[in-house]
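This document starts with one chain, in the form predicted on its own, laid out as structure tokens.
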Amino acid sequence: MKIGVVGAGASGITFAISRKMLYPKDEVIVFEHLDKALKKILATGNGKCNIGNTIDISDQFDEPIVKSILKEYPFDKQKEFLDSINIKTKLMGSLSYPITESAVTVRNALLKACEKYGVKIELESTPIDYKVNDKGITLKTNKGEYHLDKLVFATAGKSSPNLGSDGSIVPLLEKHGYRLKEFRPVLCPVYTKNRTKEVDGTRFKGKVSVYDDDEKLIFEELGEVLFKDRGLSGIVIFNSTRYMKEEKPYRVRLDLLPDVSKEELKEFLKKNGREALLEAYLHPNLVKYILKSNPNDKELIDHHIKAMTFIYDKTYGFEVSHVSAGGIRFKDVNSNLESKSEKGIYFVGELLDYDGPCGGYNLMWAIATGLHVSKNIK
């Protein structure tokens, strides 16, 4: 069988690789647009190479082919597949890195197990268009035309455009009938109505509960928060944008104490006083903040200290993002990820409706969709 992959990042490589290894006669080439592969990997885990997370999250999705695959390929599965290819990993709580810390150590060896199981890899090689028929699939590419029996596509969405996911090869699959759930920046800072500059680059472990307009609570963290110039970042805050799905006026309110009761600090600030209270449990930046606006000892408890309110403006750009939310519907594929209005068409990683939280999760998912239609192409 001879099968074309239009995509050298995770997912694409991954599924290369193991569909060599299982089938050693086919021949897998794969595509890519850039001048090189696997560069989006590099920037993973700021350059560390978050690639696993031993906690399941599957029960968390509602689609049922996401909880099949996800289910089908866990932690310990897909540890087993990069084992097979020198990527040695360990864990720190329940994130999983190379033993190396480094980035570039994954990249090699997945190149490095192109190159011993025989996969090909045509670098700045754009597809133009396809053709399906009962003799297979015809790719057009800006090198010429490659006569195959499947095609994987493997693009990701359209975060990190610098790195190869700029959402090209939309209005391609477009033309062919697909409608992909429109893209947006998710894993990625976000913009507030409200002035931030004057606590820029302070960081605070909290609780973060965003609302909808109907004051429903939608979600709720711990974790991280640093402030930006022009709004809120930190691995909580990426999280949230998963659930910010347009520009509506969301309120993020902060808890900058969630191991203390209201009840304690009132209590402290009765025996102790202000200015005692914000100088042993706030970072003198959060102080200076507060005190703007003149708020009265309630408001300073309730609205301030453990609810700190932020009307969001919208997400950062894709530039920022880690991920894109959006993509090929789960609708439109079978459980094999095959498309249903074309035979032979397979869609695997980023590229997919599908989106996780920080932690490695994406990863796993470009690795999980890659080994799971390796096995099932026939």
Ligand SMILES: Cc1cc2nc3c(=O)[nH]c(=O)nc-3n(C[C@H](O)[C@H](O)[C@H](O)COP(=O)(O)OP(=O)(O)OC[C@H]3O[C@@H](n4cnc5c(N)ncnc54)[C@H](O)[C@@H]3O)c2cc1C
The other form holds:
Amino acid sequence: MKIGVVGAGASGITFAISRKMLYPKDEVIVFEHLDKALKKILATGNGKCNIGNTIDISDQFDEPIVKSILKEYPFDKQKEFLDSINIKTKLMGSLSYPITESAVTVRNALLKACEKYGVKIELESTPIDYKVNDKGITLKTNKGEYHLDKLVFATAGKSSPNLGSDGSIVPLLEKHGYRLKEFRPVLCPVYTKNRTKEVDGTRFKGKVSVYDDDEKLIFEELGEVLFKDRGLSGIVIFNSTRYMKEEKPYRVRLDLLPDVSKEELKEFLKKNGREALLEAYLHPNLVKYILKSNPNDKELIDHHIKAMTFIYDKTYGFEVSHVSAGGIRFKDVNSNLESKSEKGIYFVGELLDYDGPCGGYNLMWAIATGLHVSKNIK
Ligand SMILES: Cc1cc2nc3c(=O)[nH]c(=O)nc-3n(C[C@H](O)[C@H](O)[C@H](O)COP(=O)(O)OP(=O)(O)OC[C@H]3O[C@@H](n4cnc5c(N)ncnc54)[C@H](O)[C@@H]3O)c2cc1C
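Having gone through the form predicted on its own, I am curious about the other one (the form predicted together with this ligand); can you provide its structure?
Below, the chain from earlier opens the complete complex, with every other chain and molecule after it.
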């Protein structure tokens, strides 16, 4: 079989290596529009590449295809594949990283495996169009025409376009009748309507609760929050963006001291006064920020400390987001991720309408779908 893959990222390269391992006689050619393969991998996990997570989150998804693929390729199965191509990993809590703590190791190992198993990578190759007929698929790129039996799209969404995923494939897919769910930047900071400039750069570990415009709680998580000059960032804020699906005035409430009860704070306040309370419990930047609005004692604890409220404006853009929500709809593919309308066309990775939280779950999806399709193309 001759199989083309569009996109030399985590999912496309996993597919290609695994296919050649399973079916050495197949020819697999990866078409990548950049001058390098796997550019995004180098940026993952702050250069350390958080490549997986031991906690199974498959039950958080309603879509049966997502659920079953994540269940089919849990952490241990993925680790087996990574081990087989010399990517040795270690755990930091539930998060898995290469033992070297360097994303370069992951990229190099993937490229070595491509060489070892005979995956061809055509750089600076951009698909212009393709035709599907009874005999197979003809793919036209800026470099020539290729006659293929199957074609796998692995081009991700629009996040971090400088790393290759710029949405340039969308017009071609739309021309072929796919109605993609509009891409939306997620896993990124948010702009808030309230000013945060005074506390820019301040970090704290707290609880983030996000409320819909009708005060319904839609997200809650504990973890690190970072104030920016015009909004909020940090892993928990990144995760919250997956739930802020519309342009609405969501309310983001921060409990600055989730481990300290209101009673303890009230007691301390009674004995020592407000300045002593703030100075004892909060970062000096937050003390100044809170005192500036001169709250009364009740507001100080109930609002400023236990529920500091920000009105969400919008998320930051695709330039900084780690992942794109949206993409090829699951109703348009079968359980093998093959198009229902075009025989022999497959989709893997972030291009599908999947987005996972921080913690390795997006690379896990890329790897899981690559492995799944490599096994199921017949
Ligand atoms: C800064 C950053 C940090 C991240 N950190 C983590 C992390 O630590 N852990 C984690 O799990 N996830 C992380 N992610 C998310 C994760 O990297 C992606 O979800 C994952 O790489 C998606 O894999 P993919 O194969 O679908 O797409 P990609 O890896 O984006 O690969 C897509 C490939 O397709 C190519 N392409 C696009 N359009 C075309 C076209 N028209 N023609 C030819 N080629 C094309 C691109 O150049 C690219 O090489 C991070 C993302 C970013 C941006």
